[in-house]
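Only one chain is shown below, in structure tokens, and it's the form predicted on its own.
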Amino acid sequence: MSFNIIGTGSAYPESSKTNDELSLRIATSDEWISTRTGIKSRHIITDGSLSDLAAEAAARALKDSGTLAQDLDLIICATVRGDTLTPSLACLVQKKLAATCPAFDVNAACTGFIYALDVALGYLARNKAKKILVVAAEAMSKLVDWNDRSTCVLFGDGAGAVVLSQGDGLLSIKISASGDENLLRIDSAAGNCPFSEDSPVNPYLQMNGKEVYKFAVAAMCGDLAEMIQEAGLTQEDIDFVLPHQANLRIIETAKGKLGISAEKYRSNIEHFGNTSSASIPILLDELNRAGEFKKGQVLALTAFGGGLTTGACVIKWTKETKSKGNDKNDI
């Protein structure tokens, strides 16, 4: 027994900032950003909270699945940092939905959604849960240094969610970690303990872009090939590839190293930027609501992120095809 995805949802701030708007505040340009990343704009939280976005995405996923919040057995949230260190983001979502089930967070940076799917699999396979809500939500605009043009232009805010039920839709899944704090990190606040001799820290994202690029391409190609084989399929059997939306160049490079047709890759990075763990479920919901998926088709998901972490899975789509033009803002 594995799981089926029975509902999807997403939410993101109304405020969207273009490259040109960023160039008014940062020494950059639309040409500099778009040619290096494929990003044209990104959504930024200017008011409201991350937990509001997470709950909104969750409510849409619940409606899409025909599930009541009171019928959930577990809520798992993937996030680098929620509104508060405690309560967890998952507990805040539980409150906003008026659910009553256990709730907790996982942090695997940009790979968090796939990590959360793997955790959910354990509960469903052991018959400890029948309906699980997985939400990935990130406010990366609060974690980047807006004086560093090499990183702040890459990221956006948003949330994506899925409802899982027991089933046989998951064909294979892999998560991995290779601890390394040098390539990508965000330091915690040092606190104000009067006895501490710690030096002040940089509380913003720090990244070695070139090394992360090489790691990402290798991870995408290796993990996808391995999980497709483990699922008993060939690369030609894959109908859609939904990669983590970190950088269009990474995706394009990976395309050339795999035997999956280029037209099967999907991307929305142009208007969202890198929303960390939320990028894959936001893209998944966008495609679901556009009626792109047909029952029985095979999806390959792959992600990489700080940790360093990686993850990939192959999923058979078990939902009936949605009518195109479905209003994604309908809750």
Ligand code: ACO
Second form
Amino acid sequence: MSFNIIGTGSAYPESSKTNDELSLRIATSDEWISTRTGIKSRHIITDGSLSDLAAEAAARALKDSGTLAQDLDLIICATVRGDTLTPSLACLVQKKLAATCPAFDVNAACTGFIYALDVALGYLARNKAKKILVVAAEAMSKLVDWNDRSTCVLFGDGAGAVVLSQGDGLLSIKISASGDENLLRIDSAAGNCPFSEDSPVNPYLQMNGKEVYKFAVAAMCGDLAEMIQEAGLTQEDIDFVLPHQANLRIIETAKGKLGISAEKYRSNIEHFGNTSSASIPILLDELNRAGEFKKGQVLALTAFGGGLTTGACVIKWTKETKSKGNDKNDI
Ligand code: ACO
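Counterpart to the form predicted on its own, namely the form predicted together with the ligand:
Now the complete complex, all chains and molecules, led by this one.
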């Protein structure tokens, strides 16, 4: 037994900032950002909290699945950092939904959604849960240094969610980690303990973009090929590839190597930037609501990120197809 995705939802801040708007504040240009990344604009939280967004995405996924919050057995949130270190983001979402089940966070940076799916699989497979809500939500705008043009232009804020039930839709899944604090890191704030000699830290995201780029392409290609094979399928059997939305050029490079037809790849990075762990479930929800998926079609998901972490899975779509363009993302 594995799981079926029975509902999807997403939410993002109303406020959207274009590349041109960023270029009024830092030395950059629409031309540099779009040609190197494919990003044109990103949503940024200007008021409200990340847990509000996460709860909104969750409520939409619950509605799409026809599940009541009270019937959930577990809530798992993927996030780099929620509104508070404790309570966890998952506990804040649980409260906002008036759910009563256990709730906890998973932090695997941009790979967090796939990690959370794998954790959920464990609970469903050993019959500890029948319905699980997985929410990935990130406020990357609060984690980047807005004076560092090489990173702040890349990221955006948002939340995506799925409701999982016991089923046979998940065909294969893998997660991996190779600990490395040099290529991508966000330091915790230094404490003020009078007995230690902590030096001040840079609290913002630091990244070696070129090295992460190489790592990302290799991870996408290796993990996807492995998971397709483990599912007993070939590249031709895949109907959709939903890659982590970090950089369109990473996706384009991987496309050339993987042998899956180019038209099967989906992307929305143009209007979202990199929303870290939320990027895949936001894209998934967008496609579900647009009526793109047909029952029985096969989706391949792949992600990489800080840690360094990677993850990929192959999922058979088991929901009835929505009528195209008819389903608004309302609660
Ligand atoms: N606007 C204008 N110029 C810029 C900007 C900017 N926003 N940022 C950097 N530059 C300049 C640099 O200063 C450099 O100038 P120089 O040649 O005079 O020194 C030049 O542009 C080239 O910079 P590079 O860093 O070499 O640019 P590159 O082509 O490698 O692209 C990028 C950078 C887009 C970050 C790319 O390396 C990349 O996408 N890497 C992967 C990043 C990624 O996927 N991150 C997500 C990780 S997931 C997670 O867990 C967070």
